[in-house]
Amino acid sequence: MIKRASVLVGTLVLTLLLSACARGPARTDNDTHRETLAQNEKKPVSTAVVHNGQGNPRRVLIAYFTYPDNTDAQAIHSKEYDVMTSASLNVKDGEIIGNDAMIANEIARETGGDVFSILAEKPYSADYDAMIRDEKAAAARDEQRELKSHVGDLSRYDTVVLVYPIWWDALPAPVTSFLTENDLSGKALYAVASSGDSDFVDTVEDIAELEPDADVYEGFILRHDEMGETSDAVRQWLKTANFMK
């Protein structure tokens, strides 16, 4: 079920999006599911989860990816893109940090979650330009990459904001590698994503999918000329969102 909340930020229009799943007789996507799990189990916990010092009252995850965390800490570079504008990048504090990980930081100020960074098993290229001809490949072909970094112990948490860019029209393949290695069943998962002038398109449909017995929502989206916005876009979108109230 996919559960729409009232977002305040651009002009989104907001409508409640119902998602069945089929079952029958024969092998279920949550057999699958199940099945990729406990391939999983003993898989180790990532030291990316960040747990927040003010002990997370609300039992907050965000996750989230994002490109400059998963290039192997090269240094991003193109002969034919601004990488600044087009890989969404940002300079804050000195330090060059990606979109996704602004917005996730940001909602964890505000909530007192933790932080999880979904990282790939193989590095990106830090060539921008091989990075986009490779991916843009890749997800013709409907690629799927092993994941480097996993949470574990996903019990403490009752919400999860998924923090993700719209990369041609679709999830990343990291975030859908995230989403089928981990079982969301009971939580509340709000989809949150950053665009350069997409809307979701199908992904908060495509994350219900993956996640039948989550209940999904969907957050809102930042464009990448909006960033100078994230904390009051976060804040005017905390305001509404169920696990704050």
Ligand SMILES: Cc1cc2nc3c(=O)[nH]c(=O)nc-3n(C[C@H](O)[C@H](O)[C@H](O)COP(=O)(O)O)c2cc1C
Contents of the next structure:
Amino acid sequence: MIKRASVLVGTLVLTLLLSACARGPARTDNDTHRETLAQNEKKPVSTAVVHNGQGNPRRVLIAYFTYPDNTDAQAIHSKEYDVMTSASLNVKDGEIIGNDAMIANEIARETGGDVFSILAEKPYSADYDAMIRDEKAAAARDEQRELKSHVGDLSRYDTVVLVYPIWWDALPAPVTSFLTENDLSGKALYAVASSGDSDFVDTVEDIAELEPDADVYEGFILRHDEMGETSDAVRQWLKTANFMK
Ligand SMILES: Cc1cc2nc3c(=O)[nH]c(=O)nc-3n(C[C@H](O)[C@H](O)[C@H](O)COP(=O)(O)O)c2cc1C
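Could the form predicted together with the named molecule be shown next, to go alongside the form predicted alone?
Time for the whole complex; same chain goes first.
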């Protein structure tokens, strides 16, 4: 009886060992990221406003700029793209989404506001490190960027939330182009940002200079390693900004 039990236990252990070997080495987050990327076909980013419209007394537009919407989607969705060296990519519900798009979508979910992605005419390099280097030089030259997406008639909005990453301690050039192209006079304009670890630096003052007749407010800034706290940060901010009143 004892002998039969030990044979059974031995067989079970062997079976478990063999099935573990058949499964191969332990999977990592990187594997999962890569698989999700591989499953994503090239998805064009909309250049139009996405209308939501839940019951909010404010008429809100959330305009955001994010690197992943502004690069070659084909490259970023390929197996070769090194997601882990980029601080910009999140995989949410099988979709690849930039930090500021995540923040913008969360604000839209909470406020019922419309969403608009600011898109540069010329895409940025899909090689994250190369793009950072190029942008440093471009920022030093104060290079302007033409836009591919245009928001159109803004008269239906009284509140604009501008969501952007800090780039070289300043506004990314397409955000400056968006503010130059659109007159936000008379509107409440909230600055919300993400960064590696900078604060707003002078970006809120720069926004106020570009929109002298808007009421410009500093919103909140989220570090890129805090993206998991996006929902809480947005809800907290909306409470303190009395946004839904
Ligand atoms: C060109 C470039 C310049 C950046 N400069 C800064 C910086 O000056 N300070 C900082 O804290 N983070 C900096 N970052 C990090 C981004 O602000 C941060 O990763 C942000 O969350 C990216 O947002 P996104 O995914 O929406 O593009 C920079 C990133 C890039 C690509």
